[in-house]
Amino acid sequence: MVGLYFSGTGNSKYCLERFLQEFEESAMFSIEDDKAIEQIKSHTQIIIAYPVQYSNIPKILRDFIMEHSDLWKGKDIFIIATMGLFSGDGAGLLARLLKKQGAHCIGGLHVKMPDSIADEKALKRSSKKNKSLILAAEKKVVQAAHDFQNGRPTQDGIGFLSHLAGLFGQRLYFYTLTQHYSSKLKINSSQCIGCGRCVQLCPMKNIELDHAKAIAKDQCTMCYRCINQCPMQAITLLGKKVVTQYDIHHYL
């Protein structure tokens, strides 16, 4: 067994790590890691964790799956989908994509985690609420790991009704936001101090420094890493200003 993840602010990575700990397994790799491909090749059972975006798969993860379509045939996949509120079929969506590549989906788990969309007021919670949300998520992940060990993997988001809930709940209305990389990342040059942190964090290499100022290009995968980590709160995407920055490590 090996864990594979894409994580913007640490939610999905944390859930995968807790799941694997119940198996006394520590092998987990980001899809950004050069070692990920070899790990997929050498393991039959793979646990994949990722954050749902508008009941859809982040573009960077979808591209990773499709660019390495030959790797998934015959693999047994369990999917952990993290979300701020609702997904419907977050796990099922990835399961269907992987099935087309020859993989077999064992099951899925949906985990509610603190919202990381830093520049929108929606879903913002108090620090106390975020901590309790993470504790509840941990209990759910641990229980799911035990169910998996006992041959009863959870099936969150896998069925037909879940498919309809995801489709009509969000995906139809926000389809264009997740089918392409975004060019809407905005960096306020008057606030930017040119520290380069966003450049280092971006999984798409979508940000560069120009004359000691960060410049955004048109390949944003909406992971919100840079927005949550910018020391000057100079970066926005969906909203006009940063409301609350989030990092899971503040609550652990």
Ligand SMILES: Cc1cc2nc3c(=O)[nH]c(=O)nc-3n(C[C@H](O)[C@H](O)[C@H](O)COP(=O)(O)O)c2cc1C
Contents of the next structure:
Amino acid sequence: MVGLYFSGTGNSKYCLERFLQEFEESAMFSIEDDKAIEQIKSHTQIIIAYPVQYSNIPKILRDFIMEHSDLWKGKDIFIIATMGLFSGDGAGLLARLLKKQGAHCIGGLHVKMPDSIADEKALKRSSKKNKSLILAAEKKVVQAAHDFQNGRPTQDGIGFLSHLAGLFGQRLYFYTLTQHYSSKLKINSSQCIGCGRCVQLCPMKNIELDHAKAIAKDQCTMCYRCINQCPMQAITLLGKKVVTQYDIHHYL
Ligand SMILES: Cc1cc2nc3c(=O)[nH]c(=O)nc-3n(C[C@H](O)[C@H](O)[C@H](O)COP(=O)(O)O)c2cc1C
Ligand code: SF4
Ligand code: SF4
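Can you return the structure of this protein in the form predicted in complex with this ligand rather than the form predicted on its own?
Below: every chain and molecule of the assembly, starting with the one above.
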């Protein structure tokens, strides 16, 4: 069994790691890792974890799946979708995409985790609440791993009703936001100290340094990694100001 993930701020990576810990032989790779493709080729059972964006799949993950569309035929796939609140059919959405490439979906798991959107006040929870969310998530993930081992993989987000909930609950209204990479990332040059952290972290190579100031291009996959990690809170995307930066490692 092999795990594959995309994770902007660590939630999806954590849930996959915790799931796989319950199995004796497993390894996991980010889609950003060059070794991922060889690993997918050599395994039949694959657990994929990703963060829901507007009840949709982040563009970087969709592109990875389609650019390697020959990889999925005959694979048995279980999907872990992490979310701040609601996705409807996070797991089902990816299951349908992979099914079109010839994969078979074994099941899905939806896990509620702290919200990664650092610049929207309405979405932020207290650290106490975040901590209890992560504890509850861990329990749910471990239970799902045991259900999987017992031949009863969870089916979160897979059925037709979930499909309708995802589509009409959110995806339809925000559809355009995830169809293209975003050009909306803003970097406040008077706050930026040119440390280069965002340049190193970005999975899209969407940021570069120019005269010791970070400059954003137009290929942002909205993962919120740089926004949560900038030491000067100089980066925003959906909001105007960073409210609270989130790092799962503070809670583990
Ligand atoms: C651009 C964006 C859109 C999001 N949309 C949703 C959403 O539609 N529903 C939801 O419950 N959470 C949403 N979230 C929250 C993330 O899915 C959630 O925090 C996830 O666990 C982050 O995982 P990661 O740390 O692996 O990136 C969104 C986050 C971002 C950055
Ligand atoms: S991480 Fe922040 S301070 Fe460092 S280069 Fe990027 S924007 Fe500037
Ligand atoms: S610019 Fe920031 S938010 Fe956008 S893809 Fe890169 S790291 Fe993620």
